[in-house]
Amino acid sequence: MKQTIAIVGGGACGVASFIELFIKIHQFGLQDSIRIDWFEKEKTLGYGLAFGSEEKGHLLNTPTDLMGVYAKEPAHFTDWVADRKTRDSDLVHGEGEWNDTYTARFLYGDYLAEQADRYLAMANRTGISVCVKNTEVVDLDQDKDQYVLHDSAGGVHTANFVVLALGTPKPQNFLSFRQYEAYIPFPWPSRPLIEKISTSEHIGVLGSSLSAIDTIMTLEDNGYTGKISLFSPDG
């Protein structure tokens, strides 16, 4: 009877240990005794909430020599822009080697998305035995020795091992906040941010990292013109 390793996420994390896991089943033989159940409440694999922002003013905050998905090929995305030749498009940036280049996100999530594929048709072909559930799992229980997933729709699925690749979770601060229309408590997806904000309001950003300076530049890549107050323990 074969054991089921359940991945949880399919977005960067997810597809890095679907990619580590195909490569040590196949490796070691164990087409016959494992079977990989992935989890993913989007239709596209790879993209998750950090990589499939449709903003191009939204870039990696690493460069594309250390974003490779695979564990041993580091620089393996840096490689796949190169051979994509987008240099000259306004999805890649800086002035030095392509290994020094920083990209818009979602063209990493077109990387991640595009080894998924790759994957899952090896896995085809190799008789791995891989299923994608099209859905969100929102609860997890242990029963004896195996863990027990539930769905939003109400599914029941179970697994020997569960990997957790859920991404960066919403921030639960100021959760009273929540009550007022003038609040969002954060800017992935970026659509509420255009969709809820004239271009004229004075808007405060919690924060002045990463969140905070995607959050402006999605706000100033479509027509904001108003003032902006950032608001930093570190000042």
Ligand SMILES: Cc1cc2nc3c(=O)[nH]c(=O)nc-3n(C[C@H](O)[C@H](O)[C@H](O)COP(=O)(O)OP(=O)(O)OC[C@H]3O[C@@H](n4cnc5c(N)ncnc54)[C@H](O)[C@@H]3O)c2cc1C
Second form
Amino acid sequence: MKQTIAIVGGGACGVASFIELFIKIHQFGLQDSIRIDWFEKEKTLGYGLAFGSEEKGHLLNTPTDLMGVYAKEPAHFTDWVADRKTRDSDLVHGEGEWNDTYTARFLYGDYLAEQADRYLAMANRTGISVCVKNTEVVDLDQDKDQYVLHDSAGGVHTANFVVLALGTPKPQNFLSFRQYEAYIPFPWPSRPLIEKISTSEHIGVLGSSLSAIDTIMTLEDNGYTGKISLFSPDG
Ligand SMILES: Cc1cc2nc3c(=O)[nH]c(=O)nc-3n(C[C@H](O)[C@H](O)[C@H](O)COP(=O)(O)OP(=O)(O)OC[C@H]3O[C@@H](n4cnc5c(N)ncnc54)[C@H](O)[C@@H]3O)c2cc1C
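With the form predicted on its own done, generate the form predicted together with the ligand in the same format.
Complete assembly follows, chain above in first position.
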């Protein structure tokens, strides 16, 4: 009987896990003994929280050269961008060579989605059994030598191995602030920021690093002209 590997999450780590598993199954001819069940709660694979942001101002914090999804081809993303974009594209930033540019995060999501599709097609062609399930896994139990996954629609799935690639959880601090209408606990996805904040209000941002920069970019790119105060213990 086939062993089942469940991957929960279809963002960057889920895609990288799937590609590595595909390569090993194919390389060692394990098509008849392993199958993959891949769970993703959203409709599309590849994007996740960071790379699913629709804001053009939300950039990768690492140059293209560090972002290739294939373990042995770190420059793969650089080549992918260079093949598809020109340097004056407003999705690619930086003065140096292609490998030292910084792209919009959703461009990287497009790249991951394309690699996921490519490897799903190859799995289909080479007889590797992969089932993508667009559902949220809400619980995980162990029953003797297998895992039991429960999904949000009441479905029950079993697996011999489980890869959890769930991404960044929402923070659970400052819970007492949640009673206030004007408090926004998390800057992604950015829609609530755009919808809740009028373009001239005074905004306080707790923190002054990458999440704060994302917040400022979201506001500026959507016509905000008011005052923004950043609070940070270390400047
Ligand atoms: C705002 C932000 C910006 C970032 N910028 C960068 C960057 O520029 N460069 C960089 O290298 N890293 C960046 N990171 C880190 C980045 O998130 C990780 O490098 C990478 O996305 C992590 O991949 P992941 O698969 O763990 O998470 P994600 O890419 O978030 O994917 C998780 C996936 O799992 C799905 N999922 C979650 N729970 C369930 C469930 N119960 N059932 C089914 N599906 C589920 C989600 O829908 C999502 O698609 C950033 C992180 C954040 C939060």
